[in-house]
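Quick heads-up: it's one chain on its own, the form predicted on its own, in structure tokens.
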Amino acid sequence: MLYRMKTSYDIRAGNAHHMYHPMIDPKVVQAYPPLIVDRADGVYIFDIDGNRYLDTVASLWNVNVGHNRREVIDAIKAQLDKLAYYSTFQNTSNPPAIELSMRLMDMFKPEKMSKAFFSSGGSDAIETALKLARQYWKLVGQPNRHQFISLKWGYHGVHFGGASINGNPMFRNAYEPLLPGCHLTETPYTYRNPWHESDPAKLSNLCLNELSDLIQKIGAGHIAALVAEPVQGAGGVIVPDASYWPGMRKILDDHGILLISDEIVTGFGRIGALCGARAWGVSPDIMAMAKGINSGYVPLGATLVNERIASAWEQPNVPAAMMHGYTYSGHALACAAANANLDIVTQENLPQNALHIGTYFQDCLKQLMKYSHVGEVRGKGLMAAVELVTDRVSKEMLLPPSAYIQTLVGTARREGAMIRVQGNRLILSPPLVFTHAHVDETLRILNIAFSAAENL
């Protein structure tokens, strides 16, 4: 019999030494090693000493429903006594797969959606959204639609095809050269776009105008679908005007272009809708979902297909096997989570949650104004952004190694919250079942935040 000694591991000297951390220079990460989250409950995460910390940004967007869920956790224990893990290659099936893929249809009904391809999360969402799109056009018989266009600033995740359609440099540079005919056109960024214009409205249709000019240039006919978040994420909370979703929609369909919804930030609840592309009035052909799916307690994503997109699997006799998927496709147990996380969606109706505390913490976000280095702030619902800038007459970006921001960021730590600056862009995304009294807390260690970096 073989004997394995038993290893004890000091997890502080550890910190920081053998493993890498997404989004960060390594170097960073040595001079600054990073807080050990030991244990979390509803909207506040906790260290390895017992410190508290507000999570203002619902982990990374996706702690929906708040940690330390009993019904979500007892849903994956209850899942784990029967069936932890088996592959879905093999023509085989799980009920928790099955009954979320039955649950994800009856609430996208009014988008239409007929099918669900599981991943294990927002990058694999889009990746195979990606690939359902070009499959899609060979099976009907257009194989030259293989392009894509996306917006500056939108963010689709870290693999190539997400990476290649990315509009932030931040998120390609190292990378490149990424994948062949990916377009980028203009996002409506009123705080920032090349025609300097503020009216929200006007800019909408600047950027439409634009869309159209470059599917000219490059031909509808080699243009497979238009990605777009519905509410720019990782890009800084970009809020389009409510002409822009359906003015593009129009577009798309005059030119047969199909329209993938990056729904991995905004579905389930956060802009207050169940899905951001219900919140504009549009129907996507195609919705790339996660991070809300489950709150995070097990990795998921899910792609969604309408009734359309799926009919071109359907037609006899014309070969139409998917040599796509991942080996923790439909997973029971993260599945499983999905389906407990829903019905907490549901039941506490947390988009309207979202909507009602979220108008509460858009307001009172406008008080940051008064701090100098504010540029502007902007948001919907649970989802905001405050703009760093140097002054606002430059609106030069304030951007990291910055004392200004390691003050930001430090002085909120201590004083007991997260938060989260990417960028110039410092990025609130709290659990959908925040309450007032959480808005008011995070107001006012923001404020202390703010006036500790603004007198250095």
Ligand SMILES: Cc1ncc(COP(=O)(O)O)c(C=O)c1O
Contents of the next structure:
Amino acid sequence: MLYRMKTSYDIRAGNAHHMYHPMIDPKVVQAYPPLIVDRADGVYIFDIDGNRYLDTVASLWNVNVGHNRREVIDAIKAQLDKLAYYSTFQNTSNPPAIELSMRLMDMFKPEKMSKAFFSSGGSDAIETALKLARQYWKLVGQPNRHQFISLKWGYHGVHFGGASINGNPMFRNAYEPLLPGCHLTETPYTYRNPWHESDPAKLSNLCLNELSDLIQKIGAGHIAALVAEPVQGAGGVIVPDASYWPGMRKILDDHGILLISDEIVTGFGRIGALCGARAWGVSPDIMAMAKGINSGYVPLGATLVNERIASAWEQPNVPAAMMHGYTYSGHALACAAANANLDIVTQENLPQNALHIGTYFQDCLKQLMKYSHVGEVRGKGLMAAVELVTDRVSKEMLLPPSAYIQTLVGTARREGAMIRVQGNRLILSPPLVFTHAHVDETLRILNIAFSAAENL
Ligand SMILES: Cc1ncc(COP(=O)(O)O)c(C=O)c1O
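Having seen the form predicted on its own, could you give me the form predicted in complex with the ligand?
The complete assembly is shown below, putting the previous chain first.
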């Protein structure tokens, strides 16, 4: 029996009294106690009362191979019997971390990735990327290149670096002042942009022109890197036009600016390619990865750098210590879980499944346009957003607290699906092992939930 927890009531009371939850006002948690998840299997989770829910969000876009996979659990157990953890600082290492670094280089050979720096999650992976980018420029003799550009609506985790390049003030306001020298550029978001441009290719051009102007204004010699997600996730599943990433890479190359691809959601298959940048035909200099790297079985992040970046640390007679690292960098259990997880990703060809089932998923979700408060349905592969608006003409965001959203989420839950509304966006990001039948089940429940919300 858990400490002092004899009944489900005690568990709820314990949560209300003693635990903070990320991304929510604690008073709201007190008013609306959370669902307490007790176990999970495949694409389903179960609460402490035994109720079953379809996990349409793969927890937080990360349980890509599904819950309770024996292969991953057995790998963790086997590793636990040998070595749970030993630091990788300075001159010690462990076999699962070494195997994982080799495996990642094979997977991302087309992007010319060369080295991995491990950490404990996505925010760590971004922080590492920002710091390595700055150190790279110092090592190659251009120390003035220390500023960053990122995209409006972008989400890059919660550390001070990641928060400083966040493209949504909602995540920044409470913690300002943040890092100086971080600049935002417009994102190719057809549904909402300052030009009211709905043609994706034209909007892409406008955004690229704005990026060029911004670089001109700051001065390329002051910019270390641009950070972007191949499809913006938390910002509302914003899918750029196919011309945007190649156009952006060209502009950055013209000015010698590094590209950091935040692959924390898109890495390992979610949009139908092994990494999101590859889906757009672009090779970044640095990739930040987490989530799908081991489907959340043990916390893990990884920052990969390409040959160009790695070469800066290999210059003879240039002192280049990496004064950066985490106690749990290269954690043996996390890496063992990743190795088993990536075997599944490869053997079951999950990027291909994300493409195949994702096409069906996106087509089915379009049916939700029949509801009057749905402004747009968009997505790529197995990530999608339904944008909720007060009315389609004004496009005013339908934001919580709202009876509509409460009914939507509450009804879906009662009908057996876990869905997530962030701001005015219903986000769907199921495990990559989703099938046609799971998509049908999702749509059936969403139809019931939207009907209930519309008929309030
Ligand atoms: C694109 C992106 N970057 C970074 C992060 C931060 O990852 P973590 O929550 O593991 O720190 C997230 C988390 O959702 C993310 O979606």
